[in-house]
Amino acid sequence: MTIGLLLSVSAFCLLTGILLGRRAPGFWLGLTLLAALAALGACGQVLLGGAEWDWRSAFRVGGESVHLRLDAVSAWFLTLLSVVGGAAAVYTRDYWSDHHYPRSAARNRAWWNVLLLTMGSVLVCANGLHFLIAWELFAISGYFLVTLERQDREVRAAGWLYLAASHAGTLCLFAFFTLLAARVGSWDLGPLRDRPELAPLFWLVLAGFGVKAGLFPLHIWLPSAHANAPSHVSAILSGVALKLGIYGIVRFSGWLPVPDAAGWVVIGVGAVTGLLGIAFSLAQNDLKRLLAYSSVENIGIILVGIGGGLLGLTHGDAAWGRLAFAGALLHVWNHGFFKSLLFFSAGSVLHATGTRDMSRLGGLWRAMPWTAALFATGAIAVCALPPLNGFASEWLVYLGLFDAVTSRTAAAAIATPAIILLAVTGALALVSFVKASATVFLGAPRTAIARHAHEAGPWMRGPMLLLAALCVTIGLAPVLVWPLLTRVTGVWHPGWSGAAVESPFLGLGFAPLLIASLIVGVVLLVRRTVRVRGSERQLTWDCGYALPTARMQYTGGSFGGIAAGWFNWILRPYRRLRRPRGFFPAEASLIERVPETVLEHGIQPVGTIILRISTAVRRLQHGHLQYYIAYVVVGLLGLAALVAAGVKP
């Protein structure tokens, strides 16, 4: 089948699912999976060396012909959307079923297909006006999915914050597309690298798409939306929606000229985003909020790679720029896979216990061994530990930065601190996910709900196993994806398309396979030893007490308290401590909350001032004609005073 026919089948299935899925869940699931497979087929043809697909309609929408294009860059992101979108659709069969959510399950199916259709449209649109329309519909469908449980006040607030932030980003994009159309004379999108006067528009691209990508400090919508949305929605928001912001930056930095400082700025923003994202993640006690802030960190890593690519271009197409950029692209896939896996796992925990508060969990590995093992797989991948996929992509980014340092050019001045910040970020990510895994799954159950948890069913486990298998496959054999990466980087920058570059993964040799074999060997040896000699169960983390209880275990706050304390200057935690008093003290307590610093200490105070000014100005509108005449007279007198003073317009 041709690419155009496959994409048409995919769109038709999604549209039919929107219309018929409300009353036929099984039919909807089949159509959604067929749509994902058809889109994957189209992407496979492009990524494996086929020609780009370009189509222009004979009819007009909004006065413009519909122009669609699927090249390697679009196909790279559309592949991620197809995999995660299809997997999450299967996951929802049990997780958000009509039985558990009779009021919102049908809405979920309809809006899910709208979301997939509009996100796919964004990836293939090659007309600025239609791109904006698809982008807006994508934001609106995301809002309705985030607020599926709209009776919850916190969910509604998260939805409104998401919508407001999305529209703030859309304003920047509206300015970008209209200025571009005004200067070029057309809404058509395509390569315009020979128009240096367009370079300043890159800053609008970075701001507009940066809001959606979750760059610090534009990430304010992300933690609340991801934490309060259903877990399959959190998975696609984190795994794919953030990547559409990255897609915009990649797309237009490849089609348009960029300022010379773009590489420096993007690397700097990426390094800061990564470090502060993981600092906030470390301080969270809400499992999904921890994962959300971890996504901010990973977006920072991707931006460092993109910045390395841009910096490589300004240094004469340096090879290290290509390595860093390829690492960023691979991390787009990798983060999409392992973060979706982690959100699915968190959803299983939430489905089984009804809480995402880590201080109320613990010991779940006994009741939920599959979920515990799959969460651990995702945690190893997100910490970039070999032999999983997170290591492969970060390896490329590090290689590019190290080569930039040894090139003895001005790029070393930004590559060196970026390496240091990435290393610190990686170490903190390890602490954060050891804390999450240990607090939720190890030790003893802290509450009755944790004690009576149950394992997820096969419809929820299947998608998690698929994503875990992808993490393992890319981690063990990253050399398989290198030809695809070279094709995408060649399309992004045609100067990189001709040269045959040896895969940097060949330098790893069989190290990933050896590490994986060693891990499997140790696990099998331990199991055999336990089976032969038996084992004695003890309460984990008894802290040296003779009669420990589950409440004496390390909590998430105590586990990461020291590392989080290094960032108190930005976290600004709120603490309320009641100390024990007297020889026989009564109850003592410590309550700690980490606010959304940028939102609560930055944007909200400014918003309050603007609201008060607006309220005061609104009083001028009262309906009394005599006062309106007085305003006109005062205005004329003011103008007369300016003219008398010699002020010229």
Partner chain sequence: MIAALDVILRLAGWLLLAPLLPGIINRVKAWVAGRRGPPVLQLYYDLARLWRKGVVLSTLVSPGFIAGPAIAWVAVLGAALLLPLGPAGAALGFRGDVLLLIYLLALARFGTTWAALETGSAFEGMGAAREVSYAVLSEAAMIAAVLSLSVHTSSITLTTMLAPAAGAGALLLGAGLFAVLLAENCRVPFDDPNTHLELTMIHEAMVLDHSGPPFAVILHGAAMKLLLFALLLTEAVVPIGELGWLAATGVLAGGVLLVTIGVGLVESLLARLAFRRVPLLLVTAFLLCLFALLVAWRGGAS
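Hand over the structure of the form predicted in complex with its partner chain; the form predicted on its own is what we had up.
One chain, no partners, no other molecules: that is all that follows.
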């Protein structure tokens, strides 16, 4: 089937799903999956077959004829959207069923399809006006999904913040698209690399799409939205919606010329985003907030790669730029897969226990072995440990940066600190994720709710298994995705399409596969030996305590405490400690909370000041007609005085 037909089938299924899915969940699920498969088919033709689809209609929307395009860059992101969108649709069948959420389940299905449809439209729109419309609709449908459970105050607050931040970003995009259209003379989007005067527009692109992607100071909406949204929504927001921000940056940095400083700035912003994102993640006690901040970190890694690509371009098509850029692209997929997996697992935990507070969980592996194992898989992947997929993409980024360093060009001055920061970020990610998995799944249950948890059903487990399988496959055989990556980088920068660079993964070769099989072998061997030698179960020894209680366990807060302490200058934790006093101390307590520093110490004070000024100015607006006439008279007199003084306008 042709690409156009497949995409129309996909859009048609989603639209029908919106209309009919409210009443018939099974029908909706089938249609959504069909839409995802059709879109995947179209992407497959572009990415594997090298086709490209460009379609311009006769009819007009808003005075502009509809122009759609699916090239390799769009297809790369559309693939991710289809996989995660489809998997999450299956997941919500049990997770957000009519039985559990009679009020919002039908709304969820409708908005879900709107979200998929509008995100897909963003990816294929090749007209600035329509791009903006699709972008806005996508943002709004995201809002409605975040606030499905809107009776909760915190959810509504998160929704508002999301909407406000999203519109601040849209404002930049509005400026960008109108300026672009004014200078080019058309809303049509496409390659305009030979117009150097357009380069400064890149900063608008970076700010506008950066808000959606979650760059460091612009990430404020992300943690609360991801934590308070239903888990399948968190998964698609983290896994795909953030990537649409990345898509914007990739798309327009490929189509338009970029300023010389772009590479430096993007790498710098990326490295800082990565480091601070993971530092914030370390200090969280809310499982989903921790995952959300880890998304900020991963966006940082992706930006470092993109920055490497841009830097490579300004240094005259350096081959290392392509490596770093390909790494960023692969990380877009990888992060989409493992972060969705992690959010799904967090959703299962939430489903089973009703809490996201890690300090109330623990020992869940017993009740939820599948979820625990799948979360562990995601954790290994997100820490970029071999042999899973996170390593493959970070390895590419590293490779590009190292080549930049050894090339001994000026680029080395930014690539060197970026490498060190990436390594530190990686090590901190390990702290954060060992903490998360251990506090939630290992040890003894800390509360009764953790003791009475239950495993997720097959409809929730299936999508998680699929995503885990993708993580493992890409991790073991990254060689498979290299041809696709070269196609995308070739479309992004035509100069990179010609001379085929030999796959760097050929060197890595079967090393991950070898490690994986060795691991399996040795684990089985040790297990067998333990079984042969016999084992007995005893209480945890714990240095002689006869009655260890669950409360004596190390908590997540204390586990991350050492590393988080290094970031107190930005985390600014709020701490209230009541020490035990006297011979028979009654009670002691420690309250610790990590604020959203940027929001609470940066944006809210500024907002308060603006509000105060506005309140003061508002006194001028009181509804007394005679005063308004006085304003006009004073104004006119002022103007007259200016004219009399001989000031020329």
